[in-house]
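We begin with a single chain expressed as structure tokens, specifically the form predicted alone.
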Amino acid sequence: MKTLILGSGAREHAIAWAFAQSRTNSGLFCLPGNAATAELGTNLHGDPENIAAVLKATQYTGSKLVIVGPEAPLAAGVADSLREAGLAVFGPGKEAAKLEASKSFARALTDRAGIPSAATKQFIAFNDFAAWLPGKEGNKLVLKKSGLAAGKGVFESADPNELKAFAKKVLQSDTVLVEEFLEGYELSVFALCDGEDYILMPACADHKKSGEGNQGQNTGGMGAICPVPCSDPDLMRRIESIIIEPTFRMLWQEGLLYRGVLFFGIMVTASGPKLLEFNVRFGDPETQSLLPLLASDAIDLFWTVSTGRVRELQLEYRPLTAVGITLAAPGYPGAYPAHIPVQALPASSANALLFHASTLRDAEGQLRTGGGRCFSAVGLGQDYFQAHSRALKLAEAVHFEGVWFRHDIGRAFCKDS
């Protein structure tokens, strides 16, 4: 089967890597892809948000299946236009994509469904926010940009001046949501849905903070572990009962066709699981740790979901642990230099996989970075310690100026007793 993957990140590289191993792969195309996807298939020039360019690419390549990796093309309605053209598409339409594109929309839906989540208040004017804030000193609050923010639209602080500075910037163009700060640990739960039925994949744990011990600024994700030891069957059944099932029931009641993967960001608190957010696509960096554990054929998975036959899925997973470590550019998640020459890059192996994020090669063939998060080093092992050791060894072998990464991904979940 000929397939077109939209996007250029490490998530899309991981999807392309999984597809390249499929017995039914007869042509793999990425728009725009990166330096590593070019070695697995054919990269195409173009903007994934440009509907005309994407439709032209499917005609040029003869692709029958389109995987929409990032959220922005989904919010732009790319999936709707592709389906109208008769193509199988992995990703929801524009209206359903508002679950991520508008946190205000998502919060209203979850309130109607009675889904447990953080107490929330919304503001559209800075003066109203500033008038509400006094008296909240000493209490950590979570501020969120309602619209898309590439994983960096969340700010936590107990400092009124910091909170006002963030809110003022967001409110220049968007709504800001103020949420209570929840204590606990986070899980990323992915549900494959065809519009009528869904099936859950193993839970992952993303690490959003920039610093060791989950300190520092929020990022798009500094690594992930899969599976998560504490996501036992009892916990997953409870999450499904009070969060996942009510969400899909509300989507179906309101006529929102959802075909693709729906990400549930869950905070497991002392009083039970609570919903943090939705994403309408696979997470990054979670995908890089999840897909290497998939024993089933990847193209079968994506095709079956995209053509409305989730009930037929019988997914199998390798009995391993995966630990992924994100390698970032100096300055990230703040300002960072682009196109840094990569001086050393280890080869992937069966148990140590290196996924590229927006890398490119210049006219002389020099590999260069292309964003703030540059690579994902993923180790596979019989347990956390073996997987983490392999991921760390792989990460340490990557060299470019200013490269940095967290050394403790997954450690809080897998302390040696």
Given for the second form:
Amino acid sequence: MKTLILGSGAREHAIAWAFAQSRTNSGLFCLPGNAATAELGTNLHGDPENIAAVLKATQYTGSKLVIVGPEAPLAAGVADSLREAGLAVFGPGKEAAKLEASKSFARALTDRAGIPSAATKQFIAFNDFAAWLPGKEGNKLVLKKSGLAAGKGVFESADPNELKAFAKKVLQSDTVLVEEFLEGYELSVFALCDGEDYILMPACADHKKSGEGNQGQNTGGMGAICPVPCSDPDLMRRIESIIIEPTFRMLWQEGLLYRGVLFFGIMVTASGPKLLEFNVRFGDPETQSLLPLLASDAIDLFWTVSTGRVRELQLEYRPLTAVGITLAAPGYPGAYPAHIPVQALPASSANALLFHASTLRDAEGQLRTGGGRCFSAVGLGQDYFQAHSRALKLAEAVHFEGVWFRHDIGRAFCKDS
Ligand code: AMP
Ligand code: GLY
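Got the form predicted alone; any chance of the form predicted together with adenosine monophosphate too?
Everything in the complex follows now, all chains and molecules, and the chain you saw is the first one.
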């Protein structure tokens, strides 16, 4: 089968890598892809949010299945247009994509469904926010931009001046949500669904903070572990019964057809699991740790979901642990230099996989970084320690000026294992 993957990140490279090994792969196309996906298939020029360009790419390549990696094309309605053209698409339509593209929309749905989450207030006017804030000092609050923000829409602080500055910026163009700060640990749970049935994949844990020990600023994700040792069956059953089932029930009741993967960002607190957010696509960096564990055929999986046959899925996983480390550009998550030459690039092996994020080759063939998060180094092992040391060894062998990464991905989950 010929397939088209939209996006250019390490998540899309991991999907392409899994597809390249599928027994049904007969042509792999990425729009726009990166320097590594060019070696697994064919990269196509174009903007994945441009519906006409994506439709043309499917016609030109003869692709029957389209995987939408990032959220922006889903929010732009790309999946709806592709479905209207008769293609199988992995990813929800524009209306359901509001679960990620509008936190206000998502919040209203979870409140109607009675799903446990942080106490929230919403503001559309700065004066109302400024009038509400006094008396809340000393407590850390979380401010969120309602719309898409490419991982930069969340701000935590206990300082009223900082909170006001962030709220003022957001309120120029969007609604701001204010949440109580939840203490706990985070899980990313992925549900493959087709509008009628769903199936859960092994839980992952992303590491959102820039610094060791979960200190520092929020990022898009500095690494992930899968599976998570503490996501035992009891906890997963509880998450399913109080968060996941009520969400799908509500989607069905409200007639929102959801086909693709629904990502539940969960905080496990002392008083139980609470929903932090929905995403309408696979996580990055979680996918880079999740897909290498999949023993089942990856194209079969995406095709079965996209053609509405989730009920038939019987997924198998390798009994290993995967630890992925994000290699970032200097300055990330703030401003960072673009297109840094990559001086050393280790080869991947069976137990150590290097996924590229938005890398490119210049006219001289020099490999260059593309964004703030540049690579994911993923180690696979019999246990956390083996997986982590393989990931670290791979990460340490990548050289470009200013490269940095966290050395403690997964450690907090595995002290006793
Ligand atoms: P979101 O886009 O809502 O997932 O937020 C991004 C990240 O901010 C999450 O993965 C958490 O690390 C953090 N975060 C969001 N909401 C809260 C909250 N209410 N309490 C604590 N941390 C939060
Ligand atoms: N890992 C979090 C995200 O993909 O949004």
